[in-house]
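Next up: just one chain, as structure tokens, the form predicted alone.
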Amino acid sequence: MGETSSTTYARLHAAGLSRKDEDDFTLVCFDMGASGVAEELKFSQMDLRYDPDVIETPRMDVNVFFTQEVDFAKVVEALKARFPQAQFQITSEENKDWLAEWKKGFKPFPFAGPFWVIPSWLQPPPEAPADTSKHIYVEPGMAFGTGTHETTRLAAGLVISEVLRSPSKSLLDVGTGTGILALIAYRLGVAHLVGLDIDPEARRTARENLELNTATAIEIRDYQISDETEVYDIVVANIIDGVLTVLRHDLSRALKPGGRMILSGVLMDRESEFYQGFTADTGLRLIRKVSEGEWSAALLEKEV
């Protein structure tokens, strides 16, 4: 292989190469000309704790990333010299702005309900609602959630017919993402709406989606569930199953007695083991549970 250019990098892959001798690999590779290495870790998790387990091998696979243009010949020749046991290989790239790439893919389509999520780059096309307090803008950033995914679509499928089977005064939409549930709720008319979530990212891109969307009234906070301290008629939370076993005591906490708790973001072939577990010692009862694809998620209520 040749030198990099301005539009193409060039990643080193190392296989076999000895955990001992890692610190000194890096500081050979930078010496080289890298700009960065990174470990290919594997994981474990086999239940549904929220973090899965980092499995720890004698030897490791390491990526290794010039934008520079180098000898790779001579990188090569010395790394093989200096570290016989790995086997390295070398691959060219070009480089891409990611989100322009995915962008391109990403039309308007029908959501739930009458709802239609529009990309903010975008116009509604004629078959979308004329009604356009039915048209959801989404600015998608690095946050999950713009309706895409099959948990958010159930998860909207179970928001709508909550709030308009029984109009709520208020809701917690914990894991926020990019504010699409929170902003469906909006627009079917509760009055008191919070957002929250972890990733800073989430946060900001949740922000600019309400403001896009001239719905600044709900409100995204910079704190976890556990922090919270006042208490709704709905929670929703479309976070993965391991997550949500962790935060039930705190999700359940945040609900009026007598309240409404949307899950979603639950694998089908362990939904029967989680809705057992979270309802156990949470005062939840299980009303109804909905699917698409390999997901699962529910509608629970919390007792008077």
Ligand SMILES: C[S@@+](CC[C@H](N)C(=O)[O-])C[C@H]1O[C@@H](n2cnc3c(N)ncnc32)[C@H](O)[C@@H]1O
The other form holds:
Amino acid sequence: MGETSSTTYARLHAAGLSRKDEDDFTLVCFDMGASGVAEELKFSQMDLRYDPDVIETPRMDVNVFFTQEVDFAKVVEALKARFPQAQFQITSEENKDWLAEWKKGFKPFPFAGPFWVIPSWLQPPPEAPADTSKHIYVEPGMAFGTGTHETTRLAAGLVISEVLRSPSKSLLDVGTGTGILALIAYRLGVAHLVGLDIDPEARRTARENLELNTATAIEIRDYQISDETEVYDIVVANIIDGVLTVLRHDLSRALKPGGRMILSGVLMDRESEFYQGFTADTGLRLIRKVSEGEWSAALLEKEV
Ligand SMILES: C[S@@+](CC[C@H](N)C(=O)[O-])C[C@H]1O[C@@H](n2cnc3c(N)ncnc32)[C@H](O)[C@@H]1O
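Same protein, different condition: the form predicted alone was shown, now please give the form predicted in complex with the ligand.
Then the entire complex follows, led off by the chain already shown.
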């Protein structure tokens, strides 16, 4: 999500995009000059009560916002060629703020365990826990990690159960994005928390997000995992499996003996091969696997 706001913008509406193309589509749009990409989230609403379950369908509708002049005929042509199953429509709208449009689609929702994600401009709904330590505030324009993605939810579930099982003193979050995984560990009482991310923009937004959530005790550090010299009780990494494989020795080195590692971002198609390779090369023991949709995540343990 870019962070430019403008009084004039063009909106490209993509209908029927295949969900598996979501990441590719987003990248292509940003490459072509988009300032923001937002799924038109569909929420189920049981009775007249507010029920914020997000309905995930195999096809999705997406709004792409442009705040700069681009050749829209060319953009649509390129998108049609790449995503032939989707329908595209451009509307140019004056005196509107795309950020405001993006905000309209984003509602509070139950995220993982007792935690709710609340957009920073909204009040928690009555269904959210009264305990404000269970509210995670998010802003538009943040890095990956607003809690809507399966891989974040899977990792968060494992972080929660692991911290509750055995109160841990320290946690390293590799590929921290908005810092959301470190944030829930902090709220559950973990004292020493460090987040790393290869992307400077993610590190910047993580710091902003942690400030928004009054959790600046979480340190976002500027070095890479290869330069990490501390060891932690828990190491969590939600990054695509190919990258996790590359980082496996560094991730394992940062874990204390007897410590636990949480990996997420593993595609189901490759999971058995991935976990086999990862555990064989690091000596970590696979304890538990969980999955949602096409994604798998796991809890591993280092020998004492
Ligand atoms: C899938 S997002 C996860 C964000 C957040 N932790 C969550 O669970 O929602 C992956 C993050 O890993 C970062 N990343 C990718 N490769 C990395 C690497 N080699 N070292 C550190 N971070 C990396 C990306 O910049 C991105 O912010």
